[in-house]
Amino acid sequence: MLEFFLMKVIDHIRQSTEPLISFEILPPLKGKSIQSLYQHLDPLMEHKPAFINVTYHRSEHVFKKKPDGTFDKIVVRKRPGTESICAAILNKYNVDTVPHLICGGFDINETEDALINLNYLGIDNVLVLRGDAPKSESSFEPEPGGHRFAIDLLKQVVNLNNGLYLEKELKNTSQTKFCIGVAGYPEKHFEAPNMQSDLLYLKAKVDAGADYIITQMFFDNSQYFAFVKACRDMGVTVPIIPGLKPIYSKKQLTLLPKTFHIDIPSDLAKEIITCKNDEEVEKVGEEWLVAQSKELKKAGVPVLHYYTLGRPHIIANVVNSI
């Protein structure tokens, strides 16, 4: 029989010596088997990940046409399965997985019924976000019944640490042992009015019982040593994780910028700009982000975070390096 020696993300970090290691994945496309979900990790276990983040994505709204030229708006969840990957990774690999929790979709019934199912597999780790809004919304509206804030998911999830559930009356109750991270922005989140006000945000987060920060992707590293600094100025004391990706495309260099409010540097745009394919920009972008992580693991970081998303071997050629 195997034997599981799970682990908070957080013990992870105060057990560790030196930087760590961990992935961030996709769920499968609905209609993809799991296999295709282990073709894309193998390559990455080698390298001992200390956890595998699994991304959540929120159901979407269609619209179909029918014979009368009416419309039926139809629900499509094009990710499914968060839950039971996580554990079908937990199995095959031994290795402890962080389940994205996310606002949007999901009333405060559903989120304490997911948190239940997280627990009865043993995963005790979860990442806790708003979500973004639906392609086809302009804005993030909460489902009714639902979170707004992704602070009040993690006081959610902080109540069932505590043993309180949303049915007040139940006695006796077990309390869950989940390690809680968030999302920290160091260009800023889009939605804040200004720096100062994104950092209360993120402080108010960590008061309220968030055990580390996992940031956005960044391309210059000096944005996260200053992002690290204003939060320790602040007050913020808990571990703050790079989250890293690479470029591989030209087409990334609008795409990128327009959807994550990131910028690039003007260095490595210039790079991309002079390759003549994809191929010369993914070399291009392989060896930046060997150069970023080089000196943030130097900077003692205590996990250097890879969004894979769909290319694995750069990011296992770029650990290689390093």
Contents of the next structure:
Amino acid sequence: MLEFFLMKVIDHIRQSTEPLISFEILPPLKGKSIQSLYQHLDPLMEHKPAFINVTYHRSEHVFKKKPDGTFDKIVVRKRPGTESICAAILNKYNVDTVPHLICGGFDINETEDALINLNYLGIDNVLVLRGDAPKSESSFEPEPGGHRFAIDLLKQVVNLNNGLYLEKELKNTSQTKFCIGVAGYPEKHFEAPNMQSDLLYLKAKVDAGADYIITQMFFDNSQYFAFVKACRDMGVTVPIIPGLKPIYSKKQLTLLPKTFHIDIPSDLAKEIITCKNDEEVEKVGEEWLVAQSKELKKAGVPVLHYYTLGRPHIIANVVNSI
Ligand code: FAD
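Moving from the form predicted on its own, what structure would you give for the form predicted together with ligand FAD?
Below is the entire complex, every chain and molecule, led by the chain shown above.
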């Protein structure tokens, strides 16, 4: 029988004298088996990640055309299973997992149930996020009885950590012990009117109990260093984990800025444009990520957190090179 030594992300960081490695993965597409996930993770596990994040994907509305020309609006959830995948990874690899928990699509009772389930599974880490609007909607709207901002969800987790459940009359409750991460944006969250306002809301999340910050991907380390300095100047002292992603195709040059509201530095963009095919782009992207990772490691970041998204071999090469 496996013996588990589960730890909180913040304890991994506190106990390590050098930058740790961690990965983010997506649950498999509905219809795929858990084996597809293990095939993705196997080459990465030899790099001994301190923890693995598992993203959350809310339901989408899609319109299906009927023979009479009218449309049926149906609800589709393409990647279910975040919580159970965390438990499966823990069971198979004996590594800590961090499920992402979002506000969108949940009311506060469903959120509490999800947290109780994670607690029963022995998972003590969560990354709390607001989530985005479904593709069919133009702006984020909370579920009726749900949270509008990540900070509201965070406060619910902090309440459970203090034994405060939604039913106030519950007595002698057990306290959960979630270590809580939040998202930060070195190039600003796309809805924030300015960087200062975005940073103030980030600080509010930390003041409300976040243990650490993980950043949106960036391709220019100076953006991360400036962000960390701005946070420190504001009195934010928690670890700030850089989120890193490889570029491997030409179409990402426009797709990444459009989807994630981030810049691709001109030197990297120029190199990618001159590539003859995506194999060459992958090589350029990998070299760029190695250089980024080496510089961040030298600067003493707490963790190098890689978005592995369908390209585990690139991440394995990068981690080998640093
Ligand atoms: P918030 O912190 O709530 O901020 C959202 C916006 O509101 C910001 O512009 C902020 O400045 C502003 N704001 C915050 N608080 C207030 C307030 N009290 N009053 C007014 N304005 C306020 N999405 C998913 O659906 N699933 C995932 O698994 C997922 N994983 C992610 C992992 C990382 C590391 C990152 C960086 C993002 C991830 N996302 C994920 C995307 C995320 O859900 C979106 O970026 C979302 O738009 C914002 O989430 P947040 O938690 O930063 O929101």
